[in-house]
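Just one chain is shown here, as structure tokens, and it is the form predicted on its own.
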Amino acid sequence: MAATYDYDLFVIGAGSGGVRASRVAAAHGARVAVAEEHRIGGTCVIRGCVPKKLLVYGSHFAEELHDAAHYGWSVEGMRFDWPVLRDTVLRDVDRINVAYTQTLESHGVERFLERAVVTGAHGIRLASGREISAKYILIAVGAWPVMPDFPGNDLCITSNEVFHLPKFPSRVVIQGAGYIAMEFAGIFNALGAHVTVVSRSETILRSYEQALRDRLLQITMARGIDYRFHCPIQQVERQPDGMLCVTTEGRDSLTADVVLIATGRRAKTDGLGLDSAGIALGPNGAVPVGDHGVTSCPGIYAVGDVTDRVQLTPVAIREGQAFADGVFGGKPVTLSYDCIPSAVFSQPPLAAVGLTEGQAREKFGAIKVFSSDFRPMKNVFAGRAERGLYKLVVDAASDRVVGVHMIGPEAPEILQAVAIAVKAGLTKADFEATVALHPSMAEELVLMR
């Protein structure tokens, strides 16, 4: 006789890809619950890159409103009220939140607002002591931040909690020189705090051309951000009148407001009982998985951040997609991990797809490189030196575009249309076979010789 299960599917984490997981299974006509500990929506859109591209957005203003007036406007009384922007922002994430579980309603996907752990290949305990069967359990709970572990470090603050702060520090200092590190550099720097970034390595946006980001770091310390490298932090203490004092390696201390910590982030497995199943985790927590997202044990699949593979949240939807197709729609998918378009939302921005140049000329030995250093039309008119920095990686046997990358304003727009023809491996013959956009800094991607 046939198992019997609660549920065909039981998804611990209600993210991205756990969302887009639970609706499509219960489309294909799965019996669904999924547990979610946090709130739904999971990182990106409750504490990650959907709140901070509004912050990105809202400092964006310091710069446009300085510029006015070479287009003629007159702007007075210009001042920045720090809780309106972070409460509008929360209201945002608010409705975020309930469209993602209107969704989950519309599909009939059972939720259980608490935490789940695994109790074997086929059980689930929730925090309330319920156990449940499931035919097939789906791990997407995606990762956590990073805390080092040095004295005072509870006095510090993650991703997690800086769109919470109660008031718009002065002076900020940001551990980690990553995406998350840069993108709330940029966003306090230009929102008027001095913003230090202290990093334990000499390199930014290590996975990035080096040319951008040279460039990007020339530009940011323009603007009055200062750097340590090789300075991790030893201390934070709390002072009398409430500042914090930053001790760093062999250099003299830092005072500031807000210490914010981006030192990475780590799979959010621990104590998820992965164990009881056989699923031994691998580096960094992550689980691993198989093509189609199989762990180690058959019933148990794993999606997203929680996985070794690319942590991305449009790869997690894909993957969450991919999964229900699979396993309940009939319909097996094999994902391609090449191309995948990634930005950092710094000031300025830069965006990439593909192969560095370190990166082709170790795959293919003879390749072309072409670049645009330009400035910009709207920088030039504003009076703004920043220049804007285009390249493209071309394989010199069968001159396809292998890689793109860019520093620059709206390079991350730009990028997702590039991506396509990257994906689609056209030549560098194609590209100058396109009719420029002018007046656009995209047309430098064609006009390239």
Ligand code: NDP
Second form
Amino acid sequence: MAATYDYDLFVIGAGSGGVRASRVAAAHGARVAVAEEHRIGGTCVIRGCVPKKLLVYGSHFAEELHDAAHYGWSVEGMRFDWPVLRDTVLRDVDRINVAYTQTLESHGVERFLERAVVTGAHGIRLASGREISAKYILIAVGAWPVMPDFPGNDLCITSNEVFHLPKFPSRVVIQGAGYIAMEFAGIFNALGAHVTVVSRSETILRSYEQALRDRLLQITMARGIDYRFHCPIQQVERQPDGMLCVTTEGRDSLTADVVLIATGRRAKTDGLGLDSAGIALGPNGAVPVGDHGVTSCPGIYAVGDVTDRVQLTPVAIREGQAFADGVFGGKPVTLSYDCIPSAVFSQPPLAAVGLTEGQAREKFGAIKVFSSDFRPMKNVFAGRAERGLYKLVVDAASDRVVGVHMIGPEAPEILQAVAIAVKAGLTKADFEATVALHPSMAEELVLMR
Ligand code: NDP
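Rather than the form predicted on its own that you just supplied, could I have the structure of the form predicted together with the named molecule?
Below, the chain from earlier opens the complete complex, with every other chain and molecule after it.
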């Protein structure tokens, strides 16, 4: 007799990947439940991409208001009120949390707002003690910020807490020089705080094209952000005046009212019980998966950041969709991890798709590189010296554009569109055959010779 289970699918983690998988599986007719120990929506919606982007928008007004004067506008009594921005952003987070919850509800997905752990190939235990069985289990618990071990790290915050600051800081120290560090350095700097980025190496945004990283460094330094390279934090202490004293390796100490640690994220698998199903964790606590997200235990799958492949929301969503369509919809899909566009919402932002110059040279040998180093019209008018930089990397043999790298205003918006051309395998000749849209920044993409 076939085994009977409480559910066809039990999803642990209601973030981007888990919610998509839950509702698609339910739409295919599966009996689905999901457990979430924090809030429905996960990192992206609750404490990541969405509130971060709103803070980026909010902080951009500093530049827009400055530029406004050049267009004849005068704004009297301009001032910034952090609690207003913070609370408006958090209200929007609440709105999306409700929308996600309603999506699950309308698809008949049962929700357990508590922690769940795996007890075997088909077993789950809720924090309340309830034991549940499911034919399939999907691990979609995401990742969590890593806090390096140093005295006083309990006085520091991570990207989890940064959206809730009671008071806008005057001086911020940020440890790390990756996505989160560079995005929050831009936000705090634009909103008027003094920012120091301290990094263990000399590299910012390691995976991006060198020329773009150099440009971002140059512009952000001119905007007043200080950098200390090869200079990890050794200790943080609270001073009698309430400020934090940050001791870094080999340099004088820094004073800050907020110390933000942004040193990567680790799969949130500690204590999740995956060993009970014979699943051995990989580096960084990740759940190793094969095709379609299956783990070494045939009934257990994993999607999103917990697999530590590509820690990006749209990738988690695609993986969740592919899992549900494959397992419950009879439509197995093999995802392509090629040409995934990405962006850093620094100020200015940068964005890229495909191979860097170095990667392309290694893969194809002969390549051609085209670049456009230009001063965007709006910067010229506003008297800002900042220049944009676009690069196209082309495989010399096939003429295919295999990488596009951009830094400048609206780079992520432009990049998303050009990523279609790169994914479709279009050639440099196709780019050149496209008439420029003038005047725009994006026209540089078809004008490079
Ligand atoms: P990143 O991996 O981007 O950067 C980590 C930074 O911390 C690097 O500068 C790294 O230095 C440094 N670092 C790592 N370990 C230590 C340590 N033990 N001590 C001191 N420094 C250390 O991580 P983030 O935390 O910024 O972001 C996490 C992930 O979230 C990203 O990888 C990305 O996938 C995702 N994300 C995506 C965003 C987007 O798409 N716009 C926005 C925000 C996050 P080094 O390089 O020298 O090793």
